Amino acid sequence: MARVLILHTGGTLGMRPRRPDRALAPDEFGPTLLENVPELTTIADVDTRVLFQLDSSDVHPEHWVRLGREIADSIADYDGFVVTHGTDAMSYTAAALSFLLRNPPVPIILTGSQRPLADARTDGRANLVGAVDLATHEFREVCIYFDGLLLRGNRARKRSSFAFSAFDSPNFPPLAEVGAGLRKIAEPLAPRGPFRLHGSFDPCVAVVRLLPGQPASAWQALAGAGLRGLIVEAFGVGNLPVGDGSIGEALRHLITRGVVLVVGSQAQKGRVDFGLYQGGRLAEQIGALGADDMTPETASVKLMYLLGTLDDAKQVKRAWHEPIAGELTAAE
């Protein structure tokens, strides 16, 4: 029977209500993890490890390098591993952990739930046996797991606050669903080297959504924030406004001064194209990185990633465009 380590990070899954106001608030996770889902034993010898309890929303760059080298320091001993995980930063945390894990040679897949296990309606339940039983499969990479889709796991964000089916995946497609059995969809990763720990993060970044008629103010005032990276959520393919040209000039001024600018869309599908408008060309002109067809969440987290990896901001830009693991798809 294949072995599987299941390691707890907190969220609604692992929570129940408190009194007097019924707010969620951690409890017991592993003690009685496989009495509220016996199930579990029958599809892999299971072990869990509770390495913190927070909300997601708590949940820092320090935790996705312990989280990573928990992993690491574990993985000869397991045939794959499942991280519960609250669902409002999953996506970030999947992300951090398909950088810094190259080359997996097991399953890494995370999961959580919109209602807590110990709820009668609890989604958890189901969420969890099939992240177990994904992981015993061949899904080499790190991966998100929920209402039946296994998504690649830098490819997804959270969609709704409400629905079961809580993630999507905007630009890629799932790599399986789960129902009367499964069906594979997208093609896995495959390992590109030897399986290693590398790199760490620099949290440094800010995300401003560009608005129609944003004074430049906003942006100058960004030059002594202290930043290293910037990734900018332009209109449409990636453009900015070019009948003023103040904001190009306040961005051009932050790149002047180091900051390493990416510009992405507000989209929810497709991909930054710079050529395609003037106002994609302004923000070539200036020296701006386009996001590709990353989702916000990942370029962010990849910029943090390449930030406190690589050595200067030129080394940074020349690997913007290289997919580390799957999160991009490369311009034709």
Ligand code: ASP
Given for the second form:
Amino acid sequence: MARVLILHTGGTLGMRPRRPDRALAPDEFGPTLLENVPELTTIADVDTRVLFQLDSSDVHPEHWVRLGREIADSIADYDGFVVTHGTDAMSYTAAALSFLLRNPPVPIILTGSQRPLADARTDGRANLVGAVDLATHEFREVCIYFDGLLLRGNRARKRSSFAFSAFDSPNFPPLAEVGAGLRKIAEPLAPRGPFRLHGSFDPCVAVVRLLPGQPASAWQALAGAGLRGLIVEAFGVGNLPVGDGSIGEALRHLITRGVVLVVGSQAQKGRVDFGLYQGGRLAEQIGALGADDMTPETASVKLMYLLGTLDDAKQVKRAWHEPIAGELTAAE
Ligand code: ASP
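Could you please show the structure of the form predicted together with ligand ASP, as a counterpart to the form predicted alone just displayed?
Up next: the whole complex, starting with the chain shown before.
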């Protein structure tokens, strides 16, 4: 029987309503996952470990590194890993693990639920069973499994805080769909070298959305914010306002102060292309990097990762468009 390690990190799946206001809070449900879903033992030889029990809003880069280290230390002992995690920030953790854990020889599958496992109408049971089952297959990368879809982790976004189908993958097809059987769709990653745990994160990164008519002073103020990386969520294919040039000037100033500036898009789907409009040309002229077709979550985690792992801004810029774990589609 395949061996699977479940690492519990928190999230709704393991929560119960707490007094006095019955707000959902992480509790001691994580250690009893196997008692609550005993059918898991018919799918695989399962071990569980509780790494932490947090609402995912409190999961930080140090937790990503701890989780990566825990998986790396046990990688030779298991055929697959399942990480139970809150849905809110799950795509950030998935992206982070995909960068930290290079060429994993086994699947690493994050899952969670919209309703607690203790609830009669929980989606957690099906997600957990599906994730453990998929962890026994040959998907050698970091994935998110939710409501019948197996997604590349660094391509996934939380799309709904209501629907059981909470995640989608706007710019990359699902790896597989689970229904009455398993239907493989996109080709999973193939290892490009030996497995290794590599790198760390610099959290001094921000994402700021451009608004119509926003004054340049808002951007000028960021010069004193101690940032090493900034992602500007621009319009359409990555357009900045050209207007009086003041926003472009404020952003250029940030770059001259050593901030690595990335321009992304407010559109859900599609890729950044600086060649199409004047606003994109301006982004290119001032020295911004385009976010290609990366999700905002993955682009921000990648910026933290490259800043935390490489020596200087020059190296970060050189590495930016190189895919690490299938997180972007190369331009044609
Ligand atoms: N607030 C929860 C979390 O992200 C939501 C969930 O798990 O669905 O930890």
